[in-house]
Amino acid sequence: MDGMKNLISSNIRKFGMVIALVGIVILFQILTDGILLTPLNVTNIIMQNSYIIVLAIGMMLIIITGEIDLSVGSVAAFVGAVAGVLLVSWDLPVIVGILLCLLLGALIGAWQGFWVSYFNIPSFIVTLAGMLIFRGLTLVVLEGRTIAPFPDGFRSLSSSFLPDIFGGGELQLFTIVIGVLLSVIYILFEIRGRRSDIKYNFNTTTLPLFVAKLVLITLIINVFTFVLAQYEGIPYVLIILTLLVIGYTFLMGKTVVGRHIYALGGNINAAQLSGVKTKKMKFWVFVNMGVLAALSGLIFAGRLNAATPQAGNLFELDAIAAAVIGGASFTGGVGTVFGAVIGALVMGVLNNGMSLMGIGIDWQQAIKGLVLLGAVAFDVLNKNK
């Protein structure tokens, strides 16, 4: 019991958001008469929220440094518009077009990071200006019209699935096999990590709690892949999201760069005195945000199969809300990639569940605002305690 109390008390925000997500899922599963967790709708939730999850990961890093980026929606729209010109109007190869768009996102991030990092202009002002600039450039590039359709190779980025190499028919056997393999890899990784912690006398959870955690996570992985296997299997965009989550979790938890980002947001003066190159670090965080905003724009354009002037509207608010609900603090130095994903899923399930119930967009916005306010209030109360 002591081990359980310590585990919960040290991860109260993380457990709170996971419990909130589970509660929201159960609530809408009941209110929608079981439609929410059907294989088709689970796949839709993943694909509909993929671009917000990508943005939430980048926004989490921005907020951890104590900054904000209001331009991500406009950048996503601008990059989608450029992708439309490159791939549809100019007929460039898909790979070349994607790489050029990601490079454009990096340049945009570098432009904004330069003003924030080296001129000390508040990020709120710089990115607010960026929001206006790139929304205007989107209209200029598209000339007020929609460009469509994209090539099949580009659309597969956000709307296609892994083929079933085993030919399982209605049940995608390859997806189930992937779930089993992921479970084995996860178990081996966790056992290796626990042995390393014990070897160096680090604090570890008790063996029963460790085993319970392995069983629970393994069960979740296999149930999730089984649900996906009943429809079309694993979408390509889910593979992209998984690689991003694993990569950024490793970056923030296991590398010097990740430690420096947390130090920068926690106390910039202490970080400078400790030898952290704070300006350079903040600059590269904005470059990273630009690349992820570009990727988000490509995914959204591929799913919509069109580059439109209205793309990216309110994406920045959804990304900020996902990061804050997932545990980020505007004071900086606090937040996790896992939390950003949980926050994005909370927003996504809310949107999907309310849409299934026929709730209008006006009430959806109001309810999401209340959820965001409640998450921040929970964070403030938790810190006060």
Second form
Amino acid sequence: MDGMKNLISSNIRKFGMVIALVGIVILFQILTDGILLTPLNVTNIIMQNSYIIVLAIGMMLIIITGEIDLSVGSVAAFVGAVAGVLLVSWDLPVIVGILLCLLLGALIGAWQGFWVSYFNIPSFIVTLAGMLIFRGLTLVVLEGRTIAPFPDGFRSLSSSFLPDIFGGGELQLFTIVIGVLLSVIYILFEIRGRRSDIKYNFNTTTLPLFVAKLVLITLIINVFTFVLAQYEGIPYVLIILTLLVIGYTFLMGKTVVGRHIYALGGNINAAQLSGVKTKKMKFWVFVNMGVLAALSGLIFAGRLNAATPQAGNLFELDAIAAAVIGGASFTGGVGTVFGAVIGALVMGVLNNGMSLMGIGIDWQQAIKGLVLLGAVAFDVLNKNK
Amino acid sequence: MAETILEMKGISKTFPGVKALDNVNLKVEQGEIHALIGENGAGKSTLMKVLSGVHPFGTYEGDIIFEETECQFKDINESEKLGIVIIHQELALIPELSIAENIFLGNEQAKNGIINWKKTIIETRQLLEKVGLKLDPEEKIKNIGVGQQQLVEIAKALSKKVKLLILDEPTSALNEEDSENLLNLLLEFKKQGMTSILISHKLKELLKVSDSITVLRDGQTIETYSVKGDKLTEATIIKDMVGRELANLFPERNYNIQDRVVFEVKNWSVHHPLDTEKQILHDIQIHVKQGEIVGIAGLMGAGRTELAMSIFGKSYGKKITGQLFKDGEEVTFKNVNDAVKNGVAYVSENRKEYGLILIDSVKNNLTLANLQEVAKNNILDTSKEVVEAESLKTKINIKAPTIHQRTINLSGGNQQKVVLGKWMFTNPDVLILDEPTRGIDVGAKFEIYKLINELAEQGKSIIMISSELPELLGMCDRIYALSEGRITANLDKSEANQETLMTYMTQSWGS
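Structure of the form predicted together with its partner chain (previous: the form predicted alone):
What follows is the whole complex; the chain from before opens it.
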């Protein structure tokens, strides 16, 4: 009985924000008379928030190391602008343009990482400067104008869908097949993990609970793909997001690098004396953020089908909010990539739901602010218990 | 004379899951120095928190009677108003403010919110005089030493018209000289009629200064002794503290010292990292043989930690010159990894700041310095990691519910075991231990000593830095004395004693 209680209470902590997300979804589903979860709108939510999720993943790593990056919105805008020049004005091949832009993001990250890691300037200052520098450079590159339209190949990055290789119909069969495939892979992974746990004599959850978990996750995956299948299927950007989430979750949870990043954020002195190359690690986390900011800028430009001087405005705040709602702590050392995604989705669903209800941008801002504060207060309360 | 100033009767305090205090009684006479002693987690600090109102009335059971009135403190301000002042183990001074500002912080000499600086400075001067500090009241706290900071804390207590002064481990961060000063000061105050409660692990100093000693164990009062009347000895107290007889403070060891020199430092000179003109270490020569435990004795500021850290991958200092030899071959450690790869480990002095990732689990801390051992191509084998961590936990007897427990929740002794375990996991040949038993209780100390002995028996070479001379004398085969950045002696166990060591440790070099 105590075991059950422990299980519930520890999981409420772990999945607090997931539960909150589910609550918010249900709330808006009711308030919008069911519009929120229509196939069209679900697809919209994903596409509207994709660039914030990309930023939130990078921001999570930055905050785990105990730093902050205020420049990501400006960097995204700057990279978008450069993409406009490369692809529209100079007519470079799309793939070359994209690679150059990601490289540019890496260089920008290296520039900021250099000042933070090797010059010991607080990241707040370095990236505040970066926010101004790259916003300014965006205007320089665009000469104050908007560059449009982008070539089709580029736009598909953020606005196209996987084609249905089984031939069209009301329902995208291919999407459903992918859902089933994913479920099978997932179940196989879980069973393998459980076998190894049993082999090493670790504590495992009871069999019924294990099966219940498998059924639940499988259900979620398939309902989700089924909903998407009723519209246009799986957007390319969802594939990018999925790969990023899986990749970064693996990096942070299962690799030496990930463990070093957590250690560095938890106690930089102890980490250094344990052989973690703290400066180098911090530097690379900033490089990583630069690349993800560039990717975010590209997705946004593609979605807008234009490079504009105002792009990426306040993105940094959305990304930081997402990371914090998702469980990051400004003292460093805590947070998960999955949490950042949930945090971004909480903000995204709030935005979308309130827009559907016709609530003005003024009230939306205020409510989002309150939710951010409330989420952190809830977390603090929970930890003090 | 023997008038009771404070009586705590039947105090019980329960935290979720733990009974921290169980019917504790404490009686303190007017004008005495009363020592409170017990292992970490015995309930000393909790008891003092109940007394000072940190744990407010209603959250505990029992009565507090101070100067014949029953007290029900709701917070620390109420107890301070009656003259009960507590000085915590971690100093609560603000480094960027001046001595005067710190002393009157929260108690500003002000009228209508406007501070009277002249009055503040004059009163600070008087207070500093009382504690024997010759410092400018406007000096910033960050510019004075730890010993002086401790005295400023006491001056601050005096400014509050203190009747009962409580000191929680006041000498744990001080060297012998500063400790001596502080204890003398307490005796001086006693003459003036002040009562103090002293919490400490250092039995010698307690026996020297205190009039009565109360021993706590597992949240219960074991005994209250009068020091003179009961002819108290360390052995009696230790027996009460741990609840068992410790035949010897230091465990048995099977000597396994080989003639082979495993690690040697030659002509090692180091300069201050910021002020590169200032030389911290001068031509240090030390060596350690296989299976040998070598001590380094030095006062605070002698350069002990600086020596260890500069060797360990140049983690301290600038303009480092000299040579390192491992197994007879010259090696250079550009960074910590080089040192670890060459089989050198450094267990740092301050486990909370330099040893542990406190918010991380026992497991993650244990494996951090040698993740490659549980990884393949930089990808962690988490199952193997758990197995390794479990086996270490059992081997060195870390008392934690599971290896997933955060290290912040462990007691000092168990935290220290985790740090030691972390370095044992790198399988080093040479372990540099910097104050391995600071701030941990007698029982845990014994276990750490046992571990160190076992490591030596296995043929590891140990360099042990400590400010507790009895510890060095009890554990080491050979002891170097370090004074003002120079090695002043290399004494065999047979020729070393506290007096000779102290003489070499205080040897001065003029410039």
